[in-house]
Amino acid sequence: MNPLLDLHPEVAAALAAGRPVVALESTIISHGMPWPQNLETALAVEAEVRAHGAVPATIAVIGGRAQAGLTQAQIETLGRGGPAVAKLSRRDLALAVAQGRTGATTVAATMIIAALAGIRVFATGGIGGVHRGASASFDISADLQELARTPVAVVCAGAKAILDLGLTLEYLETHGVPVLGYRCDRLPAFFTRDSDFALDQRVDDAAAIAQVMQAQWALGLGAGLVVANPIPAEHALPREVMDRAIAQALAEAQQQGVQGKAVTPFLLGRVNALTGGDSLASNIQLVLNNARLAAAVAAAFAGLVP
């Protein structure tokens, strides 16, 4: 066990047993959405984990330490600080640790840590990627080279909508990262299920996943994997009107000068006043039926592993 790693109890056995495990971010839950939609939201995820048959570790930094699996009232208090609480990528971890911080844990942290838990599935919304225009300002997330380094799966709605999807591939593409379209030929775009962007490959049951996921590790293939997920089809949104929210929300971050870490907290925030709420509703559901699925994965997962 890494010394600054502590494990929830429940997830430690769950693991020490074999049994699936599923790592949950905690940026969500203080960045993502306002309170108290973030620890109703939490809650509801790691219960749909345990009602699929796997455990859930929601993970983050409790007072500078790793932790995998929190308490409930660790979770509230992450929820309660909201935007205040730190915000950690791979960059962060050593910072917050040495001095004994707590912070909330972004895509790119929680693989860090959930790889040291020896947890290899792990259930978000959507994943990082490449800016809209990136190409002058080079802000591209930490998410996509944790993703070409850290052997986890990522279960996700595809990247966020925000982005600039086609860039985002090309850039998984470059690094040997495989993004599995779950029962989908095309990338799902976050509040969408489809977008313009094919992808070249399809599995259709979490077996399958499984499988892909143990041969890419039996290879030496240190990356992890994008398991590309569609929003369910009644929680998603009209195209066009995600278009119009997105170009408003995106033209008053550069009028406001957002940079760096508040771009995306600011962005989903626009967006979701500008649908009215309709977006914090079907990002809540794009969350819970990626949970479904990621701990469908994990227990496959477990029955592959001797």
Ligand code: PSU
Given for the second form:
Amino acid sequence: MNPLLDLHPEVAAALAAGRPVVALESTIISHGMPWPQNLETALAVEAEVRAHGAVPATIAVIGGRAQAGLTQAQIETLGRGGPAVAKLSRRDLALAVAQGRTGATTVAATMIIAALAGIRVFATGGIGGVHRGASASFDISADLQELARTPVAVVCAGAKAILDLGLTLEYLETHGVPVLGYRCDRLPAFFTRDSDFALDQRVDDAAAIAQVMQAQWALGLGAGLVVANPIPAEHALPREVMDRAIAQALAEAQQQGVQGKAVTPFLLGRVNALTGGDSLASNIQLVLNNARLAAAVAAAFAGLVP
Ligand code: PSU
Ligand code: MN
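Now that you have shown the form predicted on its own, what about the form predicted together with pseudouridine-5'-monophosphate?
The complete assembly is shown below, putting the previous chain first.
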């Protein structure tokens, strides 16, 4: 095992026995939701993974150690710290480890640590992507490059419409990342089940997803996969409400000159504030929904691995 990595004993035991494990990210805890709902959600998502037959491994860097599987106290520290906690993507990992720091991992950094641990399935809310206006700003999330190179399947509700969803799909196509619509033919847009963007790969059950993962890696294709799982209809929000909040958040970001890794947390925070409790409740429900599907995929994949 990698000497810089620590596994929670429950995660280590499950991996050693070939039992299903689901990775969970921590930037969603520190930067994606407000306190105390972030802590409640992180614990509820772990419980949902367990209730569906897999072991949860929430991932972060703690005191310079890459950690797969956190204690409740560690999750609470990341939740209480909120935006004051360092947000770690691929390029931030080495410095955090070298200097013994603690930080929350993005989708990209969580994939890296999951792969080091041997975890192949990861559940989150939404992935990062190509930002609107990227032709001028060059703002493209490192999550997309990670999907192109690291063999982990990421179950998400598509991507938030703070991004340019069409360019995000083009980028993933260029880099050879399958985007599997789970029982859907268009990319889900996080709070809404649908968007204007067609997907050409559809799967209708967890076993089929596991078979695609196995084929992808057996072919020597090192990339990850996106599994796009629409928010349950009863928790979806009206598109006009979200579009208005997103337009205002984007305008504020531009006025205030927000740049770099601060852009996504700023937009997430403003959209949450502008739409109030509704969007937070929907956000929590879609993450739980992704945790359920990821647990089923991890179980199916564990059954395929010799
Ligand atoms: N989108 C969300 N919620 C989130 C994130 C994105 O709806 O919490 C987080 C994830 O951790 C994702 C990160 O990996 O933001 C992307 O940040 P950036 O755009 O700076 O790469
Ligand atoms: Mn960015």
